[in-house]
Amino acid sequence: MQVTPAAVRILAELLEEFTGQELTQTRQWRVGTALSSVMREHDCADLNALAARIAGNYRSPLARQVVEALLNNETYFFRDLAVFQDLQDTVLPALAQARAEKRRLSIWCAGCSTGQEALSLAMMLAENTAIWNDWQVEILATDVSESAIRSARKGCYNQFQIQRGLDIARMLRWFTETEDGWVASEKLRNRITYVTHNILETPPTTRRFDLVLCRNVLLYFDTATRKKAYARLDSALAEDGYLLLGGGEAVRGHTGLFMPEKGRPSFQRPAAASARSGADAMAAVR
């Protein structure tokens, strides 16, 4: 049986309703798929049962695990290597030579999935004792998903997701191998903060981040929705802080919030920022 436009509009509603996400045509083909385990469980014969059965009831647990299975949590460590290598070589160094009398900086993970980004970070900030040694760095993660957030303060890993983007080196370092998968140490786990949070609400905290992570999180929101974020991310960054975004989210055209750092196009400044201090900072640590 075919799924009825009726169908795909509840599951969009109810998408949208929850995450800001729009589920289009380009992600439609997945959703059968993503729902399967979701229909097995409630005995639903296909997808225009289970939308029938959450119809007019966006608020119950069926329709938040429907929710959660159309997520895309896609994510690995290290994601996009020579973005990490720009943030160790050059950013960070930055950061740290701007916030030398506090010795304090502050991160967000904004769309951590199940947490490999954000011990990512943690890791190449453990490793570089040279400049972090003695400074107080907090890593808040956060992600609308429930699930992926759990799993993120679990730090474990199965054997596929322990290998992707973890060379063995890192691997035996920071991670134990348990009966229930890969394990991230203690003094890991110990620097980040897993929150369940929306990006399209307020900030999760009010104190401005020198750093934001929001990496292929937008590319899921129309146009207005796509500006909203960028609203919440401007209100939440330092003045000369930066924001780092997924390889296809370009800000030209859909925000006057932020512009690329030149040379650097997944590193945004704040508009005002960038015409001023940006480019003598990064010049300084090369």
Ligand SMILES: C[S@@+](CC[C@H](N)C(=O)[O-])C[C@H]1O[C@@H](n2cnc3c(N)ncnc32)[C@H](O)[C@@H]1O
Second form
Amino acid sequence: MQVTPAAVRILAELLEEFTGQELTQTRQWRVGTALSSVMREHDCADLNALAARIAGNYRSPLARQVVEALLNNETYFFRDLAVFQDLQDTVLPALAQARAEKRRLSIWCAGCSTGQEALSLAMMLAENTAIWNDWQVEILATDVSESAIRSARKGCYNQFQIQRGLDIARMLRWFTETEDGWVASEKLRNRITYVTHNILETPPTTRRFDLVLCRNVLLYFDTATRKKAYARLDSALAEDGYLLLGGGEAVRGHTGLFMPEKGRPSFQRPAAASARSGADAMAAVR
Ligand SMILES: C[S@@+](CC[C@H](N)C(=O)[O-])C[C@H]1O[C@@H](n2cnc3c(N)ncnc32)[C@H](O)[C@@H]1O
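Show the same protein again, this time as the form predicted in complex with the named molecule rather than the form predicted on its own.
Let's see the whole complex now, leading with the same chain.
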């Protein structure tokens, strides 16, 4: 059966309201697959029937379930290895130097999905005792998806997930095999606080972060929403901090609040206040 424009509009509106994401035409083809188990569970013959059930009731548990199913939680350990290498070789040592007096480092993984990104960072920091021994290192990892955060908190990965991006040595050093899957060590998990949070809302804490990772999240937003997200990220970042985006994501043309690092397009620095455009400054206070 053909999905009616009204049904597409309802699903798009729902996703936009809860996450800010656009249900672009290129994403619409996978909506049926993404929602098939929700339709089965709730005896909905097709997407039109499902949309009719949630119309006008976006706060219902079913609507929430639909949002969760529409989110793309794709992630894996050490995604974009070259970027993690760059973090280890240049950015983190630079931050260690800048924060040498307080010996405190705050990191925010915004859009952390099921936790692999935050755990990759935690592993890197824990392995580099020459720098980070005796430091207070905090990683806050957030995602709008409640189910992703629930899963991240468990820190338990199946055979497919554990092998994606993680070498055997790290897998054996930092994870224990159990009946349920491979569980991350307490040492890593204790470093990370997982919280459900929408990046379009006020940052989760008033603390300024030294490093913010927001990778493969903003690409689902339209231009205006992306601008708002950049303003939120900017308000959460220390003036000399770093914002790390996903491969292929760029600030140019989307915001004047950040400037890409020369030769390292994934790393962004806050632009000097004078370089900020009036429109972005407005977005920052909204
Ligand atoms: C493709 S995953 C990327 C995960 C990880 N950052 C990485 O690069 O491997 C995108 C994540 O962003 C989350 N997300 C989408 N919209 C969000 C929003 N408005 N606020 C917070 N997280 C959001 C999704 O739930 C999903 O887990």
